[in-house]
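Given next, in structure tokens, is a single chain: the form predicted alone.
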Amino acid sequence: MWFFIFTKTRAMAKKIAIIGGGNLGTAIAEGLLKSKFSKPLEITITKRNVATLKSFEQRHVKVTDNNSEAVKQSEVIILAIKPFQVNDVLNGIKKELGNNKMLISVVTGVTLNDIKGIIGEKTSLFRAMPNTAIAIQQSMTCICSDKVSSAETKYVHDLFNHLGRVVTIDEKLMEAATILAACGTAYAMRYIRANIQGGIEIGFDAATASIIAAQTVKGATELLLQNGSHPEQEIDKVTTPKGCTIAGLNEMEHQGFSSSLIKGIITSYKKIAKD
């Protein structure tokens, strides 16, 4: 399968609808704010609670609790919403879709045919996979669509590539994507606890051993994307034989590091597979 990578550009100005200010919708808005992709009038963001939204509307980002409303005023709809409430979110806002409007939903699980069915044929359909790092610009996000423009296409890329790292996939991995860019977050932050208290263990104090642990962590991380290179080659650099990281590396393999993790992501994606 192939897969393409976008380089960061400013696309022309679009009024983007965030339906749903919950933690991906602010985070996603945030991100937006932060890479000046859009400008903060741009920007609509939908919650039944306004109130917690606040923050938003001080720095002059349009807040309502009116989905309809801010679909009718924007030309990108970004759907922030849980699973359980496209049905009803979807019926109150189609009158308002039309075939100048773009639809990016990042809802987990719900497939284009399942919103397509709700809404018909005559809006662009994507869906995206970010993950919550996208607040920073750190987003690794994964992207499939159905039946849009290059032009549309384009847009859609350089949104989400000013909040991160953008590959396109086949829908039929967008689950897959959940597990291993989504979760995957959460699988690093349990490593790099992990590291924190064992750098506590050998003589560190916690904060010390935290700005150790991530940082280590950030430049790993850089040497793969930066080279192109394969976690083993960097490896490699740093094992000398008789030393004590080969040492270290081993002890982790006896004790199942690399087979545990490896189950917990399949474990993972069987969970989101049966629901």
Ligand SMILES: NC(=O)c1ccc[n+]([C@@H]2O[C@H](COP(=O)([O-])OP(=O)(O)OC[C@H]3O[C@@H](n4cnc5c(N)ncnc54)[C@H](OP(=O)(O)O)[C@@H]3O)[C@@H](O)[C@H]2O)c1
Contents of the next structure:
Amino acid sequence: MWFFIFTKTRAMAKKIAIIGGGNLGTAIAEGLLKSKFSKPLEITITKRNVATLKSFEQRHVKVTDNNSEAVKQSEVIILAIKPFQVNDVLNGIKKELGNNKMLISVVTGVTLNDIKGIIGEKTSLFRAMPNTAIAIQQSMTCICSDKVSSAETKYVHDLFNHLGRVVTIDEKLMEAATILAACGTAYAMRYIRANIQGGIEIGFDAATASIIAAQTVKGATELLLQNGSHPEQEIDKVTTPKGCTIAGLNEMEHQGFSSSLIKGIITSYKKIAKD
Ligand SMILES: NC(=O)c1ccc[n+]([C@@H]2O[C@H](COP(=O)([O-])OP(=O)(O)OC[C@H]3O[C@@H](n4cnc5c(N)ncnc54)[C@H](OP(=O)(O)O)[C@@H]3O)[C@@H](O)[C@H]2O)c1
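Having looked at the form predicted alone, could you now put up the form predicted together with the named molecule?
Every component of the complex follows; first up is the chain already shown.
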């Protein structure tokens, strides 16, 4: 028991450098702080224009424009810059990376091999694909890795489990994960928006329709996540024979509802695979 507490505390005390304090980098930092996975002084955030990180500085998070210094003082490096910045930034910090460090890249489209090609083989490498709900600790984060230890895997899973849910995937599915998990947020928003528009047409004001639509979708997803059920099982519970739900659902399908969603996902995937 004491051993467990000791190892858990040690695992959580690693110093983390977030290289690239933009939308995603700061959302990760917020999540680490809110979830108490890290203490403020255990996090360093970098970017060139640090003025935008004032609110973190005020909370005693270390803020700097010096990537090398941040990496030197940290055991875990989260790379959250744009793909075209990766080459320059990694070349700038590679001297500070080594055996005892972990690098977690959240950069879209940059492979583990691309990263190894710049920094070599010494540092343990992970790729993570979160979504914007990471800001409220509700991300779906898909993770892959290369030659990492089980302790390192556990640590990275712990970290992202504090920011939502985690699944491990093969790297070849990383683009598919971007579509289903990251673009998926946008698809879900359009579905909810359509519900709001329909809700207004049948009598609700926009604000009430928004709450009803969002909470109903939240409840529906919780049914799946908590019951482990298939959507169709939950649909069967709502569809009375000859009732209004099945009439509406069938009309949606006649109009190509499922087909249009699947085609949209495949179109997004073809686009990401091509670019
Ligand atoms: N947003 C998402 O939902 C999401 C989801 C999954 C993956 N991703 C990936 O995550 C990465 C970051 O996305 P984002 O939306 O957070 O982009 P972003 O808001 O543009 O953030 C990138 C940050 O990197 C900083 N930066 C640029 N050059 C730097 C340097 N040399 N050293 C240190 N920091 C530097 C920029 O700040 P300065 O200009 O001040 O340096 C900027 O704040 C992208 O590769 C994206 O594909 C994003």
